[in-house]
Amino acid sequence: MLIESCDLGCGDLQACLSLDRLSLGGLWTAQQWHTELEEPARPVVGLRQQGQLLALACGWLVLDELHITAVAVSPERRRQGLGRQVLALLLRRGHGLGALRATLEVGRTNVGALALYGCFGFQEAGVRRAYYRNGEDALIQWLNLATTTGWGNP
């Protein structure tokens, strides 16, 4: 069955509150969602395959970087690829839009993660002590789109 990809939009609300319980753990409120689906400067894209929102990732646009906010994979998805061609999706939309570089926080051991940013060349910058609710270190990890050409194919 073939997986499409597309751009999510104040439609996808639902969908986008139900991956983010599955997936995240219910990182945003819907009010939060909503938000970050009607910004223009906040792409949020997805992967989707026969109507059911399988993937998606988010960030914020500021002035020429990309401050990518979440990366999601429905849990019964994982290892399968998802994660790399949603992020190389969101990506491609930010360059598209003029970002030069992105950025990101990561659990420290988050190993899946930083496996999945490391293949796209994303480098270590510095530490948020103490981030994450549960009290665990977030990795501030770069990654110049200016340079970078294996990001958009992974």
Ligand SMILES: CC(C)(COP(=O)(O)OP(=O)(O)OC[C@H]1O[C@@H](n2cnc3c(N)ncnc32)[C@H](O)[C@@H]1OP(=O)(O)O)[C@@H](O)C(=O)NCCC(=O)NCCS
The other form holds:
Amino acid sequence: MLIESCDLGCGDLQACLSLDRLSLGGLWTAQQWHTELEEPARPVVGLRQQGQLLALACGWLVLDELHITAVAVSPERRRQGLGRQVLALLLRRGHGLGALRATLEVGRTNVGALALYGCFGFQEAGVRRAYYRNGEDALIQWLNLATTTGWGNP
Ligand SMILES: CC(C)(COP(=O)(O)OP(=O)(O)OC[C@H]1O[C@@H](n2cnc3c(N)ncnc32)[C@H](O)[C@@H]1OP(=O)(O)O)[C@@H](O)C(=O)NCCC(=O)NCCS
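Show the same protein again, this time as the form predicted together with the named molecule rather than the form predicted alone.
Let's see the whole complex now, leading with the same chain.
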């Protein structure tokens, strides 16, 4: 069945909130999602199938940097390439908006996310100790978008 790539807006608020709760444990409130979805310098992209949001990725454009704030795939649809697809979409969108580099934080033990970011060539550049609510460290990673070629594909 066809999977549609899309830019998400305020009309997708409930879908983002649901996917956030399911996949990220409730990163943001409805009010915070509303801000993310309405602000042009905060791209939010998604993958939909038959109207259902399966994956999202979002970030903040800060000068020429894309600060990736969330990447999430519906639990029952993981390991089907959707994470790779939605992250590539966000990176291309950020690049199109003028970002030359992308950065993110990822939990030290988040095996799936670390593997996904590795596919794109993200490199570790530092650690934020006890960054998450559960005390886990975050690894800071960067990717040079100006030299990115495969966009997640080898
Ligand atoms: C991380 C996440 C977005 C990955 O989404 P996904 O759709 O499963 O990822 P993909 O299927 O596109 O995987 C791409 C590659 O990443 C790697 N990968 C993804 N999940 C993996 C896992 N659990 N274990 C090992 N490798 C994994 C693999 O190399 C995979 O390629 P392959 O399937 O061809 O081997 C998803 O697991 C998720 O939503 N997790 C919860 C939210 C989260 O942690 N987000 C990141 C916050 S920093």
